[in-house]
Every structure is written in C-alpha cells, then in structure tokens.
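In structure tokens, the next block holds one chain alone, the form predicted alone.
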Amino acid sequence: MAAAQRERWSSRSGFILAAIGSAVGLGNMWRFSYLASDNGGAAFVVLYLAVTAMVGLPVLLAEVVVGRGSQKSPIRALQHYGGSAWKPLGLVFVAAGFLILSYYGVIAGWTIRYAVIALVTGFGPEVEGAFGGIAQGWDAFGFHLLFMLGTIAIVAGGVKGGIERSAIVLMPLLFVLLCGLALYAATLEGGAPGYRHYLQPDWSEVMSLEIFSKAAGQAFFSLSLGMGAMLTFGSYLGRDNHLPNETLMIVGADVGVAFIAGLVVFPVIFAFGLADKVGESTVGALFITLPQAFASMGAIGRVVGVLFFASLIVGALTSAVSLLEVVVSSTIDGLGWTRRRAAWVMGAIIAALGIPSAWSTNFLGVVDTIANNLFLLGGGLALSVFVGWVMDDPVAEASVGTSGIRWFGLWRTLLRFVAPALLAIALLEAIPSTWQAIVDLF
C-alpha cells in the first residue's frame, strides 16, 4: 500500500530533466572551471571526464537502481536491500544533504546578488574588493534565506507540481543561457589562449594522485553522487522507465554543461588578461575575475553578466532542490509527516545551518572540502559496494524495462572492483588535506 501511494514522476522526460538539474549547478559552472584552472587545465577535464565514465556513470546507475527497486528514501532503501546495518550509509546520505544545502544556498545567494548587480548598476572596477561584503555578513545571509525560499516553496509543491514543473521550465531555459553565451565567448578578440589552456592536456598532470582526487570529487559533486539524491528521485519512478538509457542522458547533460561552461569562463577570462586571477581562491573565476571582465566590456557587460548570473541561479535552484528532497523524503518515510512540513521544517533547519558560512568564506571553503573529499567520495564507495557485494541481484533490477543492453556485466565488473578501487584511492588521497584545512580554520 505504501508503494503504491508514493509519489511519481508524469513522465519520463520529467524525470530525465529533474535529474538533469539536480547534476547540473554551481558543481559544472563554479567548481568546474576553478578546478580546471588550478590544476593544469586539460589535463583536470581529461581525468573528470575517465572517473566520470569509470566510476561516475556506474554509481550514478546504482543509486537510481536501489532508489526505484526499493521505493523507498535512502534511509529505508538501504535497510530494504541490505538490512538494518546499512542504515547509517542512509544516514550519512541525508547528513550530506543538510551539509551541502547549507552552504550551497550561500552561494548561490551570491549569484542572486551579483545578478541584482549586473542588472541595477553593472559591475564596477571595485568588484574584487567589494566582495568581501557580498560574501560575509548579512547581505550573505539575506540573500542565503531568499534561495531558501524558493527552494522550499518547489519541494513543497511535490515532486509533480514542484520538482517536475520546475525543471520542466529551468532546464532548457538554462540550456539556451549557457549555449548564447558561449557562442558570444567566441567572438572575443584574445580569447584563444583560453581554449588553449582548457583544451590542451598536460600529460603530466594527468599522472597526478592529487588532481585525480580532486577530479572525483567533482564528478561526484557534479552528478549529485554519493548523497542519495538520485536514489532518491530513482524512488518515483515507475517499472518501465528504462535507466541505461536515462543515467547515460543526465551523464551526458550534466558534462556537457560543465563543458560548454568552460568555454565561456576561460575565453572571456583571458580575452581580458584576468587568467593570473583565476587561482587565488576557489570563488576567483565565478565572483572575482569574471565580473571584472564584464566591467571591461561596458555596457554590453552588463547584459552578459545578467545572463551568466541567471544561468548560475536556475542550475543551482535545481540541485539546491535534489539536495532539499533527499532530507524532506527522509522525514516523510521515516517521520510520517506531510510533505509541506518536512519541507519548510527541514529546509528552515538547514537554512539556519548556513549562517557560519554566511559570515566566513573560510568557514565555507572547509565545509566544502569536507563535504566533497569526505561525504560524497565516502559515500560513492559504500554505495559502490553495497549494489557490487551486497544487493542480491542489482542487474535483476536494473534490466526491468530493458532489452538487448549487453554491458550489465561490465557495469557490475566497475562496480564491484574499478569504482571501490579509485574512489579508495581519492579518498586516502584527500583525508590530509582536508585534515590540514579543518586544522587551518581553527
């Protein structure tokens, strides 16, 4: 009975889409393009786009698989499949939620601002050291509350009338943004060093334990991995939604928007001789170097930074509402509660958990770190796990709504043995480092 009360998608292109915008946020166009920048360009996007197809695609089926297979909130799902030793893995998936939100919604009330800005006055030569009041303070925290508004206001409205509907209208208005935008990045006189360092690998690099790491902590940022949000949205599908070919879709989009992403950052970035900028912090490209190239444009800048700003906005509220959705299905199945409650009780907790990120980026830098090095490659590795070793059939499941697929058996060969060994490697790789930085905080 409970099953067949669950809520469902209205289709499958609504479906398709809502994962899309939770992969698809400030993880492809904020992190992306610093990461890339700061660790040997080319060379970073070669090794995210391997861990992304060796690890990334195979996890990502995995939590949509348990997620439709048990139809249930991470929690429970995991319980369903493994017994109640694996609830605490369900656990650290709705703690990562409350995690990453928190300081997500910081952020992205950032780009509210800077939209306000590039729409109202423009960007001025002060921006670098206008920044710093953006960033930290109450401003930051208004602005942090106003996209937690809307974030809740969607997962209240049900995963229908919300989370569909939303993306439904997001997506492709993000889509058409970001695709305008780096058609005009092309135009620009200078910017062909900047193609340069994006598109041309070091080889050296890729060799290196330290980018790698970072690599598979973007791609499972990015894909929403490790969380349970796409074993979650997985829960409101149907039996005849075939997931290889849906999985292989949100993988698509979600590096297809990263890429394209890094077409406009780094052709305008060095189009405007800002490239020695780009790496002095992880928000130097996003709120730093690139709203000074726009104040270099004039007044077409500001048009260009509406719509950069607007983009950022719509791909963050998407996976700002995947991560709400993981807590709020959580609390429905375990607390009973009606989805209204759960959302605007839970999204005001996390909100309220945002407030040491809103008055310190230092604050913010080092709960990144360790929601990216700990929570989501920790989590990718137990998951990996449990669908490899413990789940009694995963292909079973995975093959419902299929025919002729023949790499279920590579699928499981990754999960089983490639996925825990380089998610294990990141993960030791990371733990100094982000040791160092909680240490460095304080």
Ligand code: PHE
Contents of the next structure:
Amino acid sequence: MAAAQRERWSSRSGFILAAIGSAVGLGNMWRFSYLASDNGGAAFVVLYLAVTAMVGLPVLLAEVVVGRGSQKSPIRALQHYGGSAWKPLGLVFVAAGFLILSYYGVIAGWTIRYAVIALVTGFGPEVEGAFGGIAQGWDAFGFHLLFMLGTIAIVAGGVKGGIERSAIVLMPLLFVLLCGLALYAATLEGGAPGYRHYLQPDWSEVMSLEIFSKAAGQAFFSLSLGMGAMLTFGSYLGRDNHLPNETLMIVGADVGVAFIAGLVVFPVIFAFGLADKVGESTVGALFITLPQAFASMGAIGRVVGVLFFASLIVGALTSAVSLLEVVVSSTIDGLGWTRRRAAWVMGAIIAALGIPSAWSTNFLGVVDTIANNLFLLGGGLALSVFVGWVMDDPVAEASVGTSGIRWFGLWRTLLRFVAPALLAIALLEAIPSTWQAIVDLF
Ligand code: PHE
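Previous: the form predicted alone; requested now: the form predicted together with phenylalanine (PHE):
Below: every chain and molecule of the assembly, starting with the one above.
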C-alpha cells in the first residue's frame, strides 16, 4: 500500500496548543493537588519543579525529536532509529495508552457527573456519601462511556480537524476559567493557611526518597511523558518548528496551570476547614472536599462548582485525546486501518477496559499507581537511554528549525546521565510500594 500523505498540524500554534492540551489535564488539578496535600505541600511542589526542569524538559524534547525526525507513530519511530530490538518499547507505550485511558475516562466521568450536579441541583451537605455512590457502579461507567464518546469523536475527526481544532478552543477557555477561580479563591476569608501549606516548604520532608519518586511520577504524568504521546504529536510536525522553544512553552504552560490549580484548591480547602479530610481519601480528595466547600458557599458555590468542574472536563478531554491518539496512530500505521475505524474500535476496547475501575476506586488507584510508577517512569528511562545513547545524532534533528543552540550539549548530558540516573532511582524506590499496592488489592 502506498503511504498516504502523513497528517499535519495546520500551524505552529496548533501543535503547541494540542501538546499543552495533552499535558494539562486531570494530572494538573486532581492528581497534583492530592499528591501535594498528601506529601508535605510545598515540599512536594519543590521536588516536582526540580524533576520537571532536570528530567521532564529534556525527555519532552527527546520525545518530540524522535517523533518529528521519524514522522512515524511510536512503534515504528523507535524501530526507525534503533532497529527492531526497540519495537517492544513502542508496544509498551501503546499498552500504557490503553491502561491510562481506561481509568482516566472514569475520573473524567466523575467530573462530568459533578458538573451536572452543580448545574442542576447544587451540592448538598451529604457530598461525602454521594461520592461513594457515584464513583463506583453503573453511574460511574455511564459517565465514563459518555466521556469516551467525546474523546473518540475528536480523534476520529483527525489531527487538524479534530485534535487541533478542539485544543484551540478548549485550552484558552480552561485558562480563563481557572484564573477566574483563583481570583475568587483569593477573596475567601480563612484561605491564608492554605497558601502557606501550599507555598512554604518544610525542608525536612523534601529529603525523602519516597516523595522524590512520587514527584517524578507526577512530573511525567503531568507532561504526558514516557508513553509516546508527545512523540506521536511530534510526528505530525514539519521541519520548521523550533523545538527547544516550543518544549519550553509546553512545560511552562503545564507547570503554570498546575500551580494556578493549587491556588484554587488549597485556599478553598482551608477556608472551609476541610484540610484534614483531604488526607483520608487519596483518589477522591478533590471530589469530596471541594464539593463540600461549594455546598457551604450557597448560590455562588453552584456557579463556582460548575466552572471548576467544567474546566476539569475540558482539561481531561484534550489529554484523553492524546492518549487515544497513541493507540490510534499505531493502529493506522501498523494495521493499515482507517482513522475512523481505529478510533471507534480501539476507543470501545478502552471503554470496556475501564469497567473494573468504574466499579472500584481502589482498583482505579492501583492502576494509576502501576501506570505511573512502572510504565511512565520506566518508559521515560528507556526513552532517555534511547535518545541519549542509541539514536545516531539527536542534536542534529533537534537543531532543525533553529539556528543552533548552545545548550544542546547540556541536553545530551542530561539525557545520557542525569535523567536515567534519577529515573532509575525513582523507579527502584517505587517498585516495592507498587507491588504492595497490587498485593493489597487482592
Ligand atoms: N498529562 C495528562 C494530565 O496531566 C495525562 C496524560 C498522561 C496524557 C500521559 C497523556 C499521556 O492529565
């Protein structure tokens, strides 16, 4: 079969917005805030920022470089530069796409459900019990399906007409919503301790290897790294993008949104005296505490609640699209399927894989732990070794579209030594607790 012309972004900003759309999602709002509040607040934030700069940024550039250079979906891209021995890593990437989207869709389903509640009835005082009711079972599955339908429809629409077009509308919307919410949070009385918890690090906690490992996992999840999503988006690029600048913008936007989300979540939680509740349920933290806060705000709580959950939905949708795109692009390239068929069939399989997560938040939590600790950290480790040591001349490919960058040498050093070392430490640290979580589940 003659290779059809590869799909392309229509403009530079199309790629940047879609990549930001992939990065910014539930990771920035739901995951970041529950991890930060569980692991020493600002102490966690400091480690997260450090890992993002030293490992996340170089690995992001590496992924996009492999994608653009090869013009192929993950499995073939790795084969292109490394030979058949590297194909299995591509398969692991695709498997991660299946795994992550299966539970990501369930959480996104909760956010749709919550937006509907906020809009139609408002939150009552009994939200804590309500979360248990909607988080697991047919309700959870139904809203997961709804979310998956939206995701599939966008991916079936193609790179330009679906993915890029949705990101161009949704990303600015999310940003405006979130900034408005942060400003509102600043007017709350009693929010000051929330800011303190969030922004004043307790240095004794920063020194823990366990928190470092969680911060690394979060940095990778939030930047969509270690499973080929950014690689796939990079494969739709032409030769004139300035990749170093663009990766910087993507990281800046992702960190910025996580930071602003924290400026919403922490003051609200503290202003309504819910700080000690957050630690009780990790996965559900945001879904239990925030609605309680919205409930006690009265009428304005409904407006704020709708806006908050709407921005979560928006973020989740553009991220889910990139997860599905990894699977779909591989199916198109590997099996010769049409985009529509690949999107609907693979999307349906992933929706079905979400069933256990829809019926058990414990199961969901464990899959999330496995995906991050093993797949993303392991995938990131393998990819940095690949680009640092196996790929012939990554600097030449990264330089295309730039007029030569002085710190490409530093980039290569980070990829060769720093990223693998730090990721290996994070991975080794995470393996026992991940194993324990799996054992506990059964
Ligand atoms: N980065 C997304 C988020 O923060 C999640 C994601 C992970 C998307 C991996 C694609 C790949 O929500």
